[in-house]
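Only one chain comes next, encoded as structure tokens, the form predicted on its own.
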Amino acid sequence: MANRISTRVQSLSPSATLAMSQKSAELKAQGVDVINLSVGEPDFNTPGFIKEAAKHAIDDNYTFYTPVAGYLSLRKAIADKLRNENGVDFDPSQIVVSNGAKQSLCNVILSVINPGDEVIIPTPAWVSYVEMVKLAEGTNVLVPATIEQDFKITPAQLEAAITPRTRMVLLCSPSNPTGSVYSRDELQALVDVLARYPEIIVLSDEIYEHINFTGSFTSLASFPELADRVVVINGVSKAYAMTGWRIGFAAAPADIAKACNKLQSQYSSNPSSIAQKAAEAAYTGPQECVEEMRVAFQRRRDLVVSLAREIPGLKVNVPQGAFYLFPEVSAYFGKSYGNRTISNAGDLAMYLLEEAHVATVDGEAFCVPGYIRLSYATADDTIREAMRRIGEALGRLK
């Protein structure tokens, strides 16, 4: 039978976070007892305040279509939180409310990017970026920023990236897979470079917001020198811990927000009407619980990374934000244990998978071979398990 699958299909690479996530699971079901260190996703319970509104919600009879964009209240209260939090002016007009940042973050980029234009993405970077310019046929851009830079792209590194075909950038700060976070100052000098080039769109993700360990946050948006060219991303997931619900957002440019409407409009409609009225509880209610998940956040952070520098030839730095460690470990390739041998770090991933019972994530998932990404999104004992297991499985490697 010929191949009946599309060819923007096929040439899609699945997501390998949820890959890892899935054969975790599937060790689990057989009785193993496996840390899943894969997924980016808190611990928490989403806060009380907030399933009580969603419960009051279907109480209310909030089941029926809402505008494609979302509720209007949740829009302003979505442009309020720009204003407060981040001093930017949005109109509610200029917000799209979808099933999570990945839709907006798609819908952005296929309302955008046409077959042939180039997509300027830094890496170490996010799963699901490469896959979506790739379903749009633009063509990526990738730009590699090293552990002795924290992962984060210079100026120059930006301005040598920049050809007549450029269309986007596209930045993630603070970042997944590594947690840099760029400061003012470095946003600033990028900022300085895309100033002369006003033909460029800016897709700035700043879904990891306030897991943020440097104490101020700068969106990209603030900048008047890329005024009317940036959209934020951002949604509710990671700040207030509801990955489930499935709301994000984009706020952008007007006509962008406009041909994101209409792309949604054909292909999802509105996210839960339920989901969008707990996000506005999460945006209008008391912020509190941010910040003690913040803390908590740092404090795993911190236990994470000095149990990872007791580790003989894990190469580490100290992630900033969001709540993952990316360790470089090309020390461990040509070293075996047993009949196998480590050859790159999806060896060495699957091989912690499999004699250390610890789930992580190939670094070449995020562009960048020689590295795994461990998220530490869980509870301190379990961080201390999951390391010990760690090292005594590569410290077997020979």
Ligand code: PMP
The other form holds:
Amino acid sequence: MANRISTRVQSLSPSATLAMSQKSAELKAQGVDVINLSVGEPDFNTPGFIKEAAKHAIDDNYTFYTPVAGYLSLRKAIADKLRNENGVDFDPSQIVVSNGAKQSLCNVILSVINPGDEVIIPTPAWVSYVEMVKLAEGTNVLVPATIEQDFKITPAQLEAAITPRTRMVLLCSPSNPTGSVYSRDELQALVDVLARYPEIIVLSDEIYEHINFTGSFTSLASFPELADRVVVINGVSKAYAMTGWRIGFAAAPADIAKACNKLQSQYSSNPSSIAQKAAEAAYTGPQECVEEMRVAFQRRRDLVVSLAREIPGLKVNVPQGAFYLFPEVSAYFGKSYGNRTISNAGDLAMYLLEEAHVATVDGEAFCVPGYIRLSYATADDTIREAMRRIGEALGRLK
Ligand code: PMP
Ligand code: GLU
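Next, give the form predicted together with the ligand, keeping in mind that what was shown is the form predicted on its own.
Now the complete complex, all chains and molecules, led by this one.
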């Protein structure tokens, strides 16, 4: 049969994180004892007061269409959060709530990128950025940051990547997949470059804001040099263990917010009314749960880093946020076990899945060769067992 699928969709890669997670679920269903370190989501249950708010929302009949950009009460709660936690001012009319930060990112990219516009993306970068830019027919300009520079780009690298066609720079700190966090000074140095290019829009993915072990977080929207051209992306998935509820937001200059609203009005309307009420409770309720989960992630970070360091051949940085470890694994390339030879990180991820029954993600999905990603958002004992299995399987490669 002729291929009926559009070239636009044919050119996209499926999400490798979700694909690996699916594969591990299938093996589990066949009875294989797989440890899934592939998908990145908190293992905690959504806090009770948030679940209660959702139950009340149903009983109180919050079951009709809402404004496309979300209930005003939720957008006010988000504006308050941005003011109180990040020191930045957005009017509720500048906030568009969507089905997860993923849709928020895609809304913004589709709203501002014309075919051929260049988008600068430091790599390693989360799997969906480059695909969203492809969807908008923009051009990805990847700027690699190595493990030696703690996966953070330098101002000189940023400046060298800028051309007259640059329309947007996309930054993610704390980072998925590396866990790196730019300090305020490091951000200031990048902002100093961007100050010379006032036409460039800055898209700042701050979804891991609260899973941060440095003790400080700076929103890119707080730099006056970027006034009126920075878009903040955030949401409840990671901070409040609410991945399945699908609520994220963009806080944007008025014209961009309006464009996102128009786009969303045509292809998804408002995100779930019930999930919105739950998110409102998350932002306005007690915040202790956020810190409790952060502390647990930090303990697990310490555990996974110390166990990874005991495995010869894994080269690791010390992630300062999020819940991922991104070891460099090229020491294993060219080695074999049985009739299987490891040529790249994809082979290694598959070897670990089949031989150690641990699901990880090939670093290629994050636009860099030679790495794998492990999500340590899981119980301490599971981390210990996973790292034991990984160490054993890697030890068999000769
Ligand atoms: N940005 C980054 C860097 C992420 O890791 C994720 C998690 N998938 C998202 C955005 C999207 O989060 P969600 O759609 O669950 O809000
Ligand atoms: N952020 C998570 C990850 O990177 C969720 C999966 C996804 O949306 O890609 O694994």
